[in-house]
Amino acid sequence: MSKPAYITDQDILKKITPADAIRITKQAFVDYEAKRNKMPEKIYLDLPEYNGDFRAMPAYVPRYNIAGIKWVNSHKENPALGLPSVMATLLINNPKTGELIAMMDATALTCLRTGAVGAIATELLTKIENPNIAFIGCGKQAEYQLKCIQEVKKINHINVYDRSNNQSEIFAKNIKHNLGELRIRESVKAACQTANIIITTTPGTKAIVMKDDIPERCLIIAIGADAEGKQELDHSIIMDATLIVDDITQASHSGELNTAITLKKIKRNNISATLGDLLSGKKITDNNRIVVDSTGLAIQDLALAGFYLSKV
């Protein structure tokens, strides 16, 4: 048996571009909708004493003939320690024999596939060619949302808000953007009020974006709520929007919709479609507000890993 390869984040970023990530993630959604992939539910290890948790995310992707599992954390205090709040490792196996093919740093992979989902949602659900975007939360996830969305839209204007003004300034320095203006705002409302697209990437357990903060017509891409009890949007927003998810089961118990469903503000059948549905041709009724609940799927990680391995 050959020695498994060890693949770093730097290796991945040299081989997978944002455009690659969007294309491969689209195909992963379509394959999942057609039941070509297999993906059990996430398993959570909660560690409230460290203000964090771990998740185990298994999947099988026949398109690349690999199976694997991602071990990923979410620790909201990490930025104060100079660490990303989300880090991950991916183990990749031969599905026929179980042989370990590779161990892969998956922090960059996670950022790329999550950013790709934002770009896919933007491409599918926003007709505006030069949108104004508001970022609520300015960590690495926000940076990759912007990198990927720039592949599908020419952005007109960016407003950013983070509870840490220093983090907002780091975001503004790190990104490269072809737009007229970027402004750091002092409140969620000031960031959102002129936005066509609002992207939330915060790790909170209570609403940070209220209905009065947002315009009458907008697309909201909710990234931060990815475990039971997490929430970024006020329930009044959820109750008055067209709801799109990456996976209905996962969104219901651990996505932005989870608290609204638990409190019976909405039901699972209020969800209009998955992104896989839309990519496969399903049409939805237009609504002034659309919320896309992205929880992160193991099939996306494995598809990108398979694409990487096919290039080396």
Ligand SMILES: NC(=O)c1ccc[n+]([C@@H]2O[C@H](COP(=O)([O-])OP(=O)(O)OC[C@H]3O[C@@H](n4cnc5c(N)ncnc54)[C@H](O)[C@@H]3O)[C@@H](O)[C@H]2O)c1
The other form holds:
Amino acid sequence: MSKPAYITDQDILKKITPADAIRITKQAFVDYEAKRNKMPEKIYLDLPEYNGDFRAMPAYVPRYNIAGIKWVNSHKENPALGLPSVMATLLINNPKTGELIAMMDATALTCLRTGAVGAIATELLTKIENPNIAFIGCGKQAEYQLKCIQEVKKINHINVYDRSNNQSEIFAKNIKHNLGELRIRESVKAACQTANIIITTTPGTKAIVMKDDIPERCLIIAIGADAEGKQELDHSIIMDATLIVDDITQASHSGELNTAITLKKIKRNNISATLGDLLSGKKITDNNRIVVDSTGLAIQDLALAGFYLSKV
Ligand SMILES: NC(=O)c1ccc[n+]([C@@H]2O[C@H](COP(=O)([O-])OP(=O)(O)OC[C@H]3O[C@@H](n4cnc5c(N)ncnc54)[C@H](O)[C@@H]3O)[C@@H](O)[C@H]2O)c1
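Please move on to the form predicted in complex with the named molecule, as the form predicted alone is already shown.
Okay, now the whole complex, with that chain kicking things off.
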């Protein structure tokens, strides 16, 4: 039995570009839709005493002949301690024998595959060539949403809002050179008013984006809510938007839609399609507002890990 490889975030970032992440994530959604992958439900270990949680995310991805599990946390107070809010590790096994093939840092990989979902949603669901984008929350996931979306659209302008002005400034400083115009805004409404695409990446547990804050027509990519009880959008937005999810079961119990479903404001069958459906050719009827609820799937993580291993 050979010694398992240890792969770092730096290794991943050297070998997987945002364009790779988008291509591989698309393929993973299509394979999942065609039932070529296996993915049991995520398991949550809640630690409210530390304002955080852990998730265990297993999957089998035959395309790369790997099985494995991601162990990932979400601790929203971490940035004050100088740590990322979300950190992850992946174990990759041979599905035939169970042999451990690799241990991987999966923090960067999580950002890449989550950013890829934003880019895929943008490509599929907005026809606007040069969209205006509002970022609500300017942390790590926002950074990668932007990196990936720039692969599929030339952005006209960006408005950002974060409850920490310091964080908005760090975000603006780090990414400004890529873009024409970026403005730091003092409220959600000011950030969203001219937006064609609104991307929410906060760890909130109550609505921060209200219906009055957003234009009549827009695409909202809701990333932050990825556990039971989390929420970023007011239910009134969800109740009359076209709803697209990465996975119906996960979105219903732990995505942006979870609180609206629990309170019976919407039902699971209000969901119009998954991203895999759309990538496989399903059409949706036009609606002014579309909400994409991303919860993050283990099949995406394993697919990117498999792609990495196929390159080394
Ligand atoms: N859907 C997915 O696949 C997926 C993947 C990774 C992370 N997440 C989730 O995304 C969220 C953000 O993760 P991150 O790694 O970017 O964290 P982060 O700590 O790097 O960034 C979060 C940002 O949101 C800001 N913020 C918090 N509350 C706010 C509010 N009320 N209004 C405006 N800004 C606010 C913070 O100041 C911070 O800058 C977490 O909830 C995490 O669990 C989801």
